[in-house]
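Encoded as structure tokens, the following chain is the form predicted on its own, with no partner shown.
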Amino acid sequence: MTNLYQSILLILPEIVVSSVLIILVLSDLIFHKDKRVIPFIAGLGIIVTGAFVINQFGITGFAFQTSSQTVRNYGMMAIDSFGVFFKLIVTASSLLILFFSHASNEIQKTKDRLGEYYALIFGMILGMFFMISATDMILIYLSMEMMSLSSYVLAGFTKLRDRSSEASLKYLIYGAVSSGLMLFGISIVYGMTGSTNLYVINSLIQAPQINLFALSFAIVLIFAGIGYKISSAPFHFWTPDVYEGAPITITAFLSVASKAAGFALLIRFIKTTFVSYIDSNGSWTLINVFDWKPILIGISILTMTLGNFSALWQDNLKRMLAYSSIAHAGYLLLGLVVFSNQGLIAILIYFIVYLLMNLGAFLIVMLVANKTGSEEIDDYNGLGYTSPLLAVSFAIFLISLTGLPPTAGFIGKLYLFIALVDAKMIFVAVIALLNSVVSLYYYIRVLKHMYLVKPTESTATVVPSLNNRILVLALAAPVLIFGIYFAPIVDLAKNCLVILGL
């Protein structure tokens, strides 16, 4: 009972999310005629969840320990500063998505189903929270499925549009295949080791009698499931269609929160299962059973290259940002490739910046789509003259996504390149730099339409409400501020390196 009580104290944020989910479902039934209270319940729930997450800074421990594990009494979940960081990323993006939803015409047209919408969002949040902290492969799989099932429905939430239904179906099919591959890989690892706990597996795969071919095959299958979540090539094919067809609010949520949870899972999986030692310089020494470095280098280069070159000829802004999101997954993988604390710091910094600039870009697309009913690039002709605030803010977000100073995107990429140079991976750094140059073309193309094409009589004038203007500025200002004064986000990243190890 003592162990159970301690475990419950360690998962208070997850308990709060579960409670709010139930309250939302009940509120939807009680207030079925007037659902204006539901967004406020959801917002309050996220704020309370964030407070409980922040309260876990500095706390380390295992939840739901089992006595059957003989090496040490490890649990199914690890609570540490690393997990707290990514839960805050998910919480912050969830709160912003609530504001986006309030401003979205797509979502407001489905007022009779608002209860379902917010309940599904909390279902995703709960799955992501468990993904971030999971150290047992069964819990990893269940949490991924919890998040995925909610996101499949949300991708097709606006049922009246064909492309929305298509997005949901494609997402479901790709998700089912990746989940099956991952579960097959997990079953092979369990058959070889007799355990699903990552810490126990770490000690068992070092045995001389381990079958390296079977283990490598299983690891590739497991990575397929995780790679699908982070939109890394060659598991990225669902991303453009789903991002284009889903409501813009859900597209933005998937591009940041889902990707953050996937990366947190991948980092914890590799560091917990395959790292045997960390030296005084912060470099990781991997167990000599599977060579992660060439695999991750190849996937990261393929991901960023395919993402950037595919985005070059996209005329739909949501689709362009989808390919951009794939490219950024490639950049983020570079921070993991170096296998050091320096690379991990770079990933954490990048995610803070990525949250601001990517959600900001999707917000502008949503506000323009509210007025024009379209996300095509031609709708942005003359936007710099008709809606200066939106155009300037969009320019800031796009320049930051490119990685140019004085925006925060430059700081994110700078720390990634520093980590690569410190690891003497100059060739990979040069490829990443060339990819950034390629990305400049399709971002600048949007600026050309906004400022170098004169508005005509048919050009729509987008005048956002006061609340939306505040929301735009709340995202654009930090992108500029952190581009000049970035010490706070660097300090935060350095304080969140703690991943419970052996």
Given for the second form:
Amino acid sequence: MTNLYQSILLILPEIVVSSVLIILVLSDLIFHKDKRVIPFIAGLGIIVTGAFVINQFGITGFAFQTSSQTVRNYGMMAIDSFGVFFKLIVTASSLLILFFSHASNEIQKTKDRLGEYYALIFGMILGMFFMISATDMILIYLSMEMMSLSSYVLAGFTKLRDRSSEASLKYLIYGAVSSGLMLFGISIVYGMTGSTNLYVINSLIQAPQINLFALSFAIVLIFAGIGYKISSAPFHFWTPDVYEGAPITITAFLSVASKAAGFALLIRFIKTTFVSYIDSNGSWTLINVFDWKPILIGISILTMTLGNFSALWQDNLKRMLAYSSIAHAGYLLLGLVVFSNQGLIAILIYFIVYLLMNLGAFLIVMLVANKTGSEEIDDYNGLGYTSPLLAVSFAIFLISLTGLPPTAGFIGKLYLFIALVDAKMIFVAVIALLNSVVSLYYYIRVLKHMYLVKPTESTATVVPSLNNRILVLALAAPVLIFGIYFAPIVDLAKNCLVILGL
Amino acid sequence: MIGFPILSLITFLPVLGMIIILFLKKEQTAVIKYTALAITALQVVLALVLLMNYNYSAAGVYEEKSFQFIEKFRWINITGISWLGTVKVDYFLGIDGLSMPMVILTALISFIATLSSWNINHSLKGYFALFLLLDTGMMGVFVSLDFFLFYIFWELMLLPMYFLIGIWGGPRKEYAAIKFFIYTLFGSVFMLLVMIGLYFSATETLADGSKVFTFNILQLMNSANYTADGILSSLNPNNMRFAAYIALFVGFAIKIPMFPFHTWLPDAHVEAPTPISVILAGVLLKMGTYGILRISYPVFPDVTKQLMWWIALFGVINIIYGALVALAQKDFKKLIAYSSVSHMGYVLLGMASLTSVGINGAIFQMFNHGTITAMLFLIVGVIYDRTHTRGLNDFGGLASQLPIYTGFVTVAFFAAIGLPSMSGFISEAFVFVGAFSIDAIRTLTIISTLGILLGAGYMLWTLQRIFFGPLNEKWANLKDLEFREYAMFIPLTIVIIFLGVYPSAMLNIMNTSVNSLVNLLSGNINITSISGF
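Since the one above is the form predicted on its own, can you give the form predicted in complex with its partner chain too?
Time for the whole complex; same chain goes first.
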């Protein structure tokens, strides 16, 4: 039983999240007259979770080791610093989303259902935590479903708006199809190897008698499931509609936390299942069964190009940011295609930066929408003159999303390109760079509306409350500071590279 | 030498001014204006302090210890782990003969442009805040010796420039602003790629003997620092130095702007408000040619020699094409914009000669073009303020109305044509002498002299159309210059004539460095043997 006890110690953060989830459901019943206390419980829950996650720094181990027969006795979950890093990203974005929810008119209008809202967010967090650590395909599937089911409901949370219901339904249908495909892929792999554990599969697929065609087919199916979560092309079609229709807090959450969990899963899946050897320079040698490189390069380029070019035509800022987040998924995949620790470090750095700048951009859109009730770009005309703080911060976030110095977005892109050049993939780097030139056009278009168009009578004057002003500055300041002094984020990323295995 | 961080001060002083301005109230327009003026005036004073303490015999270019006013400390220092080496970026400033003229030019032009900003009539606070940020970006480019830092400053000025054209510009300002931004970004992403490529190809030896990859421009010039398998290392048989050179060159050429990347310039100039045109022509265009001299030439001397004919060819195209298009213009400002394209061609031609005379001429031409074209744009601004038109055919006979103005215009026009006793003559002569002495580009040089003729053509024709002939009665009551306008024109006129009569004042500053650069390019010296590395 020591095994079980140790395992439970290793999943303390997940246990905390589940407890908070239960407390939230209960307190929703207890305080059904006055629900003001619920957000505070949720906030406290996140902070406690964060403390437990940080406490896991440096701890490594496998939880729930399945079978004692195999020589390599690996478990269902791997606890390592890579996982801790992504759990921190999820925790940090959840905390910010709680603040956003508190400031959002859209959410606050649905006061009597607030308990469900926060409980479902914790449901998502729980799913993500398991996704980040899962090393067994059953757990991978279950955790993805756990997260998805919560997010389907959340996407349609403001159910009185048609768009929101549409978003929820679309999300559900696409999600069901892709998880069906993934499950099919998992079953094929299980049929071929007799195991669902990634480490076991890793050693088994190195055997010469493996059927490469069937394996490749299964991998493509599994990738469809994960690709859907990170909204990479060609599984990205749901993204714009869902992002536009969902409440903006949930859109922001999906675009950062859910993407982070998806990437963590993808990286862990590829690294544990397909990497046979890591040399002293940190570059990974893949098992010679499935050639990930050209496929991932193609998907990455397709994703960023489609995302950027579609974003050019968007007049709704939520939709534009949706396409922009597709494009960013493409950039992030670049960090993976180099198959090296250098690329991995770039992804981690990019996620820190992406968390700040993307949530910041959504926050501004939300604050403006609170006032104007819409996200159309024309509502931003002259905003720079009536609401200077918001407009300047928005400018900082958008410039950072473009990837120009002296913002943190530049550092994120820089490390990706460093990884690409180091791997001598110049051609891919050129395409990615040209893509960021294209992206300048639609990001700067917002600045054009804010500053180059004079304010009119209809221009809203958005004066955020003190709390919201602090929130905006708390996101904008690090974007600038890390742009100029980026050593801390690189150091953090550098210390979070340990992925258990091998 | 002074131990005081004067280069940081001259670079970041405008940011300080920007912060002060941001704390002022919107209504305090006079305070805002005088703050900006005081800051830029102080910058000029600092530039003069630099000049007085300048050591004329120190070469710089590739030798760290002969750079002046050096400031160097570790900015980013990320300790390495097994597979990821130490990452270090230095905050490394210093000037030599290549950058000193540009520092003086930036300070001077910023000051004059502030004076000419007096007529900006809306959103003054934002205008001067962005203007000063732009100033920092420009100064930073000229003083930084670390490629990473250089790149940050290079990109830093894009956004202020976008807003300055986009908010305070003319009717098609939005189009012009975004065109400028996208063009420049297109160029600079290639620069970024080359920067990363160089980073992975060259190492620097630290004090403790360990080798780390480096962004230090001086270390990148030293062929001994290159690793055997770096993609931009000449030791690697499959290196991509040629492609990288072209990519870097395109990045700089867009800023110059070199044909065929020049199309953003007329739009930006025509739409920009006068002071921004002055900054654009006076300083920004120089960053392109400066970048080539500071980075492309010494880091890639091998490729430079292969491509010198092509650089000269594009220089000649710029000269002739710019002049021909200028002849066809009916808009005063557009004419000056194209004359600018033509004049920057001389810089390219001089640089392509790879001779001491030619490069001296090129840098001198950069400085002179900065002062002369700035003055030409101010001239356009003055007449536009009074008449609200820039059509060359809308005027006539203004000489009798505005005699003093006409006097300054004549000086500026003659300087632009390259009349002896004006600074433009000396630099163009040097360029021709340098280029003519090289067999490979002699024919091109001969063709390019046609540019002088065409230049005289469009300049004199413009002079005639605006100032001579019968007076257009519409303009019978124009006022001549006021005090502020004297303050803009007189310093520039003095500089133009002084350098025309006594060019050594400027040539001496750059000569030592230029010789050293030419030696480096010709391979006469072996950097690796120099101690201090």
